[in-house]
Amino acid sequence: MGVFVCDLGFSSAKWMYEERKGRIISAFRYDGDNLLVGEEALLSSGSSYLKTMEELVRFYPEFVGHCVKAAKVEGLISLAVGLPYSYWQDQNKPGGAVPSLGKALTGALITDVAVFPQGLGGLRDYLDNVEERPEGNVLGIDIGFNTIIFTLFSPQKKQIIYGKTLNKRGVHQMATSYLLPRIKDLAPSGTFTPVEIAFLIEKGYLQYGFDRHDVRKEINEAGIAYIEHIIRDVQGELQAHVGMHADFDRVLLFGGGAALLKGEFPAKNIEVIVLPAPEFANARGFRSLAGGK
């Protein structure tokens, strides 16, 4: 029995299955009686990017629905997923959202279900594919539309040291705070909704007029100079919480996010790494702690 695994985030839901892996962008739109998800949704008026935690869990199973659907699985499987991590260790309990879910999406050809913390996939992901398990800490930075979840994490002890959902932190932010700016001729009236700005950083550009602008280097700009930011604020919190031994020697960036950063990071005495094909690396990670291959 094969392991399927379904990462949904606010931005896509990665899938992956056996030698094949696809991605279903976390759009919806509800009219009371008819739901439609995907870029299907993203194109019709009254369509919404999924923006809570309450609507990522209501509508996990038909997005784990499409998922499978998309995937053309056939037979018995087992089902991987993951939630934010600060939302999974709070609801993590008896009469939790956690097991909850893991019922609700218990069924047809899904015979069990695990639901892992976002952040530790890619993390595990990485651990899996280095020669050697590194001395010192790791930290994870997960980087998704509307959360940025860090986890420090100890290869010796094999456990979390500590970890945080950042909310209203990821791609949006960096796109309204850090790119707009930078691209503002090409958009003299300076707005855009979540839907807008989602479809300007998935395409990579911007028409203005009978002019098509690509705005990639301007994005990678703005990824590098937010998650310096970010690693700064992620520090703060470590030194906060856990004091001295909040210092780590490499930095894992991965999700969405992590997929617009291709230049050098200004870093000193730290190894900053982003994970091929970043926006997977959960679902790699959740495939190799379900068991799978």
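Definition used throughout: the rigid core is the maximal C-alpha set that superposes within 1.5 Å between two forms. Residue numbers count along the first chain shown, from 1. None of these values were measured; they are calculated from a predicted model. First, how it differs from the form predicted in complex with its partner chain.
If you fit the rigid core between these two forms, you'll see the Cα of Tyr205 move by less than 2 angstroms.
After superposing the rigid core, the Cα of Glu54 is displaced by less than 2 Å between these two forms. Core-superposed comparison between these two forms: the Cα of Asp31 travels 2 Å or more.
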Given for the second form:
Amino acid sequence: MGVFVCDLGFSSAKWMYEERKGRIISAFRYDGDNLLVGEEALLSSGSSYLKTMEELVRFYPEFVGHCVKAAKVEGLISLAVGLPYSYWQDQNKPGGAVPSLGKALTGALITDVAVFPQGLGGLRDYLDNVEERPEGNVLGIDIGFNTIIFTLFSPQKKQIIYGKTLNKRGVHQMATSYLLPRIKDLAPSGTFTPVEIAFLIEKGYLQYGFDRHDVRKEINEAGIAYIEHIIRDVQGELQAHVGMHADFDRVLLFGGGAALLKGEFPAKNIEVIVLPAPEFANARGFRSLAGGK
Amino acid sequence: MAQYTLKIKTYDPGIVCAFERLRKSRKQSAYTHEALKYFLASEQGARVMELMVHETSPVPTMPEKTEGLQRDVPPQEPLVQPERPGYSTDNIGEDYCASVLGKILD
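Could I have the structure of this protein in the form predicted in complex with its partner chain, to go alongside the form predicted on its own above?
Complete assembly follows, chain above in first position.
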């Protein structure tokens, strides 16, 4: 029986099945008759991105259904999905969101469901691919659209030292605070809705009439400036909670936000690693945890 | 103590229609009451109730939960709830958390 992975976040659902993988944008529109999800939901007004944990859990079955269809799954599957780390920890109790999601997702094709913590899938993926476990601590940062999940862990001691989900951070904040000021000349109206921001970042260009402005360079610069800002924030959190033991030798960046980073980081004696295909890092980790290949 | 729990999706067209008919009263409880009556009067609701009374797992016949996934498969006989180690209420919580976290860093 194959393992189907669906990692739904605030920007998109990432799915993996056998050799295939794909994404469905986390947008939805309900017009009274139909519930549309994905890119087609964005084609008219009234569409919205998933914004809250409640929406994430509520719409999970619809997104999984669409992903299963997109993957052309045949036969029975076991399903691995993810929820943000802190929420997962908090809701992992009888009657909590984790067991109810597990039950809601079990259906005709899906015989068993495992719910894993997003933000830690990337750690599993990283550990699967290193030959030797690094000596010092490693800081994993999962940059999502609306959340950043950081985890300080020791690969040697197999221990999570500290981890937290930061809400209202991520690609959206990066775009509004760091990208838009850089491209304000190109945006005469001066405002973008969250849906437009997501779309702008996905496409990497802005179009006005016959002019098309490539903003990929600006996105990359804004991304690097934003990561520096986030690292300082995370450092403060770690100092407050862990103190002197908060040192790390290596930073792992993954999640959809990490896919926007192409440049070099001005880091001294700290190794910054962007995991390959960073958007799928959590999904790959979940697949490995669920026993899939 | 509630004996049964029914999950109502507020974007389910049938439920929306029941809500619509009650718009004037504006009471959430009345909405839910009407939505429940509407659901239980339907063929699906009767099936679910019957299954519950016979103490069989209703999951495989609850299409609202797995609508998207069931569309293309022939109707199944009611299954006994499959064993899902993570989701029996006995061992969820600390142990499950710890075992998953342990596996991640193993």
